Every structure is written in structure tokens, then in C-alpha cells.
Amino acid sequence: MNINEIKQVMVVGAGTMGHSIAQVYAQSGFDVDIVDLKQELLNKALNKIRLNLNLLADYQRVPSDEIDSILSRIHLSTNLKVAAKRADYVVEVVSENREIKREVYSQLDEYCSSKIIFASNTSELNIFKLVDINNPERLVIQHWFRPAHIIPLVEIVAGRKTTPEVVDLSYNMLKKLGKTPIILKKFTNAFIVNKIQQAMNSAIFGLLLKGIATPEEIDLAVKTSFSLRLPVVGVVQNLDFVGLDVISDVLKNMGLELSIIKERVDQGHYGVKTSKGLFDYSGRSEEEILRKKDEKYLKILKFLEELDIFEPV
């Protein structure tokens, strides 16, 4: 199967993520069936999509004169069997409940062609071990982030039986939708972003439970410190700016040693100060790299201050 053969997309689940994902497909010209158990949920989903599109139009992300056309490509259904018969591609966005997932995939396996790709939006479950379908080579995880019609990232995770062709098609499909897909090298629980967020949550709960700071103070601390850096240097490249030699010393003080850091330090690759670390800076000087970084920090700081972003929403 190639992208040009996909005309009709079925999104199973109209909730928090489903309606938004369906919207993205419709914006990109696909006809979309949104399937859920209750018509009331579907009606709410369509209303949310309409509001989303109006907001996007206000910010010139969608031409206002195309909204009606986009909405006309979205169809609501409570009949999974009927919708499945005309689907060329399936996106599963149902509740993170194991029994519900199993039941939905059992029905999809019965109703859909064995060649149709099943893309699961699960954020934590090992869907590859959980569900039993014919031709599991077509099953892939495509993990979106809320709100799906705004956040660019989609994590692609393959199972042991998922074919490279399905992974490639997933990547190309998401690029066509205007998303930023990242293919994980192997399955890991919580993937990339949620794994990092879980570690942050653990620290946050510790601070709150010990009464070290209030929720407002914790958020203000984060917003006025590393949150400013994240859009520019992320969480990995920031290590290069700290200096891998410094990171190595910190790890030693904790009784730890990481080969990925030690190998670079032993080679004299400390990060920005040597123009090579976890990233390669192509021989640029430390001064040049620091100026480029700081200019971006200042632009972001000015923008955020103008929005009064440091106050709670």
C-alpha cells in the first residue's frame, strides 16, 4: 500500500485525541469517518473540530474559506462495521483500557481487509503483545500529543513484526499531514516524551509532598529557567552546553559512570567548548555557538514577557 491509495481514513474513538486527529486528516484532504458508541459523543466531537478550525483560522493556520470544505470531509458513525468496510487506513484512539483495546481490535480484524494498516495512538500500552490480529505486520503505534491539531510531534513505534514498509508509510503519511514524526529504534514503555515527563512528575511529587515549594512556585521556577532553554537546546544538547567533562564529574560524585559520556570525554569531546560532544558543531568556535544560542534565548524571553506567560493560565 502507498499513500496515494489511501482516500478514506477511519478514526476509532471521538474523545480528547480522536476528534483532533480526525481533524488533521481532514485538513490534509482525506475523507474521515469518526466512529464512537454514542451519537452524542460524535456531535460533541464535530463541534470541537469546528471551534478548533475557527481558532486556527484566527491565527492564519487554516484559510477561513476552507473550513466548510474540511468539515464536509468528516463523517460521524456509530457503526464500526459499516465504516470499516470503506476504510483504507485505521487510526485507533480508544480508551487506554486493555479490555476495550482487545475488543476493538478483534472487531477491526474481523471487519477490515487484512492489508489495512492499524495505527494505534496508545501512550503506554504494548499494543503488540496486547491484541491478537491477523497479519500483525501492519500494526504500528503512532503516538500523538494534545492538542493533536497544534502539537507537531508524533512518535512512531514498531513492533517486532511490524514491517519496514508500514513504518515508512507511517512516516510519510505524518509528514504529509504536516507533522514531525520520529521513529523510535525499539519499543520502550512510555516512548520518548512520556518517559521524560514521568521522571519530571516523580520530582514534582517529591517537592510537593515534602512541602519544599507550592505548585505555583514550582511552575514559576520551571517557566523562568529551563523552559526558556528547551525550544533552543532541548534536553540532550543542553548537556553539551554544560560541558560533558562537567557532567562526567557530576556523575562520578553520584557514584555513576555512563559510557556514552565517558567515551566522548576520553576523546576530548566536551561539547560546545571543543565543537564536538553529543552533537557535532562542525568546527564552529565556542563564541559563535554561544552567541547564536543566546540570541535565540533573548528572542524567546522577549516574546514570552510580552505574552505575560509566566503567570498561570
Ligand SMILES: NC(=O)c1ccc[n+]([C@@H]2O[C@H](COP(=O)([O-])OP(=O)(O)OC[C@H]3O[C@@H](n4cnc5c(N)ncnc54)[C@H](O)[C@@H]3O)[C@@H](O)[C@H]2O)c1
The other form holds:
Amino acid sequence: MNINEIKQVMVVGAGTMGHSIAQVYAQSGFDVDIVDLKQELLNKALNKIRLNLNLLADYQRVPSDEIDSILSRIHLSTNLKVAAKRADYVVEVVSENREIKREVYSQLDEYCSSKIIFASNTSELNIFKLVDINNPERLVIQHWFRPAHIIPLVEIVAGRKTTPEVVDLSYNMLKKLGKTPIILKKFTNAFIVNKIQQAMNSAIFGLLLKGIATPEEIDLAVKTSFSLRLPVVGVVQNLDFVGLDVISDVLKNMGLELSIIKERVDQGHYGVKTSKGLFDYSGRSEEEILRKKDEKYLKILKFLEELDIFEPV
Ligand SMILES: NC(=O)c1ccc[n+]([C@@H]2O[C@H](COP(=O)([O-])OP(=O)(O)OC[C@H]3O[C@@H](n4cnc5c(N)ncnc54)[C@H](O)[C@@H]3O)[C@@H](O)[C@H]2O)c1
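Moving from the form predicted on its own to the form predicted together with the ligand:
To see the whole picture, the full complex is given below, headed by that same chain.
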């Protein structure tokens, strides 16, 4: 299927994620059917979309004179069968419940044309093993982040049977929506971001459980430290700033070895201090790289201080 042939998108599930994902498709010019079980859920979803669009317009993310036409492209339905028949592309955003997912896919399989892509927003289910559909090569995970109309990232995960064409089309579609898609090399539980968040949560629960710090203190610690660095050096490039030789020693002390780091260290690539580490700094000096980074930190710090961001919301 060619992306230009896709005009009508069906979003199944109008909850926390569904309404917002549907909105993004409508903002990009697609006609969207949002399907849910009850009309009142759909009405609530449409109202949220209207509020979202107004807020986006306040922040110049959407021209306010386009809001009516965006809304006019969204249709509400409690009839999956009717919406499925006219869908060129399906986005599944129903509850994270095995039985519900299975049931919905069996209906999609029955009602949709066999070439239609099914994009699942599941957060943690191995949808490829869970559901039984004809033409499983068209099933792909597109995992969005809340609020979907603001957060750029969408993780794309293919199953063993998903074709490269479906992955390519997913990527191009998400680019067209103005998103930042990342294709995972293979399925893994919780994907990239939730996996990292899970590790953080486990540390947070441990701190709280042992009474090491209060909730306010933990958040203040995070907000005034690595949350400032994250937008600039991420979580991986930060290792280049620490120094891969140091990281390698830390790993050794833990009885661990990571080949990607060992290889770099063996070759004398320690990160910023040698102008090459996990990232390549193209021969720039350590001083130059540090200055570039620190200028960004200072701009972010000023911005955050102005917003009084260190206080809880
Ligand atoms: N909430 C998040 O932050 C988040 C983030 C990323 C991914 N997800 C994933 O997105 C999916 C939806 O999550 P959510 O938070 O929007 O859930 P939600 O409970 O807010 O919404 C799910 C919607 O699906 C509807 N639904 C249930 N069965 C249906 C059916 N047979 N036909 C049509 N609609 C049906 C429900 O009525 C509900 O409105 C889940 O797979 C979840 O894991 C959630």
C-alpha cells in the first residue's frame, strides 16, 4: 500500500491515548473515524480534542482558523463494522487488556480489507503472539507517548512476520504526522522508553520504601540534576562525557562487560576527551564540545528558572 492511498483512518479506542492520536491524524489532513463502545465516551473525546486544539493554537502550534476544519475531519462512531469497511489504515488504541485486544483484532480481521495496516499502540503486550489474524504481515506496533499530540516520539516495533514495507510505511506515515519515529531492531518488553522508566521506577520505589528521601526531595534532586542534562546529552551520550574508560571500570567493578564500550576503550576512544566515544565528535577539541554543551545547559537553566519549574506542578 502507498501512503498517498491512505485517506481514511480508523482509530479504535477514544480514551487517554486514542482521542489524542486521532487528533494528530486529523491535524495532518486525514479523515478520521474514532470508534468506541459508547457515544458518551466519544463525545468526551471530541471535547478533549477541541480543548487540545485551542491550547495548541494559543501556543502557535495550530492556526486557530484551521480548528474547525480539523474537527470536521473527525467522525465519531460506535459501529466498528461500518467504520472498518471504509478504513484505509487502522490505529488500535483499546484498553491494555488481552481479551479486549483479541476480540477487537478478530473483528478488525473480519471487517477490514486484507491489505489494511493495523497499528497497535500497546505498551507492553506482545501483540504479535497475542492476536490471531489473517495477513499478520500487516500488524505493527506504533507506540505513542502521552499526550500524543505534544510528545514527538513514536516507537515502531515489527513482529517476525511484519513486512519491511509495513515498517517503512509506518515510518513515513509518522514522519508525515510530524512525529519522531524510531524503529526498534526487534520486539522487547516495554520497548525503549518504558524500559528506562521501569528501571527508574524501581529505583524510586526503593528510595521511598527505605525512607531515604521524601517524594518532594526525590523530584527536586532529579529536576535540579539530570533532568537538566537529559535534553542535551540524553542518557547515552552522557557516558561520553563521563568517560568510557571510567564507565568501563564501573562495569568491571559490577562484574559486567559491554562489548560496545570495551571495543571503544580498547581503541583509545574514551569519549569527549579523545573526540570519539560512543558518538563521533569529528575531531573537535574537548574544550569546544564542553562549551557547546554548557551553553545549552545554561540556556535551559535560565528558561527553567524563569518558569519556576523546580516547584511541584
Ligand atoms: N495511557 C498511556 O499513557 C499510554 C501510553 C502509551 C500507550 N498506551 C496504550 O494505549 C492503549 C490505550 O490506552 P489508554 O490509556 O488510552 O486506555 P483508556 O482506558 O483510556 O482507553 C481505552 C479505550 O478503549 C475503549 N474500548 C475498549 N474496548 C473497546 C472495543 N471493543 N471497541 C472500541 N473501543 C473499545 C474503551 O472504552 C476506552 O475508551 C493501551 O494499549 C495502552 O497500553 C497508553
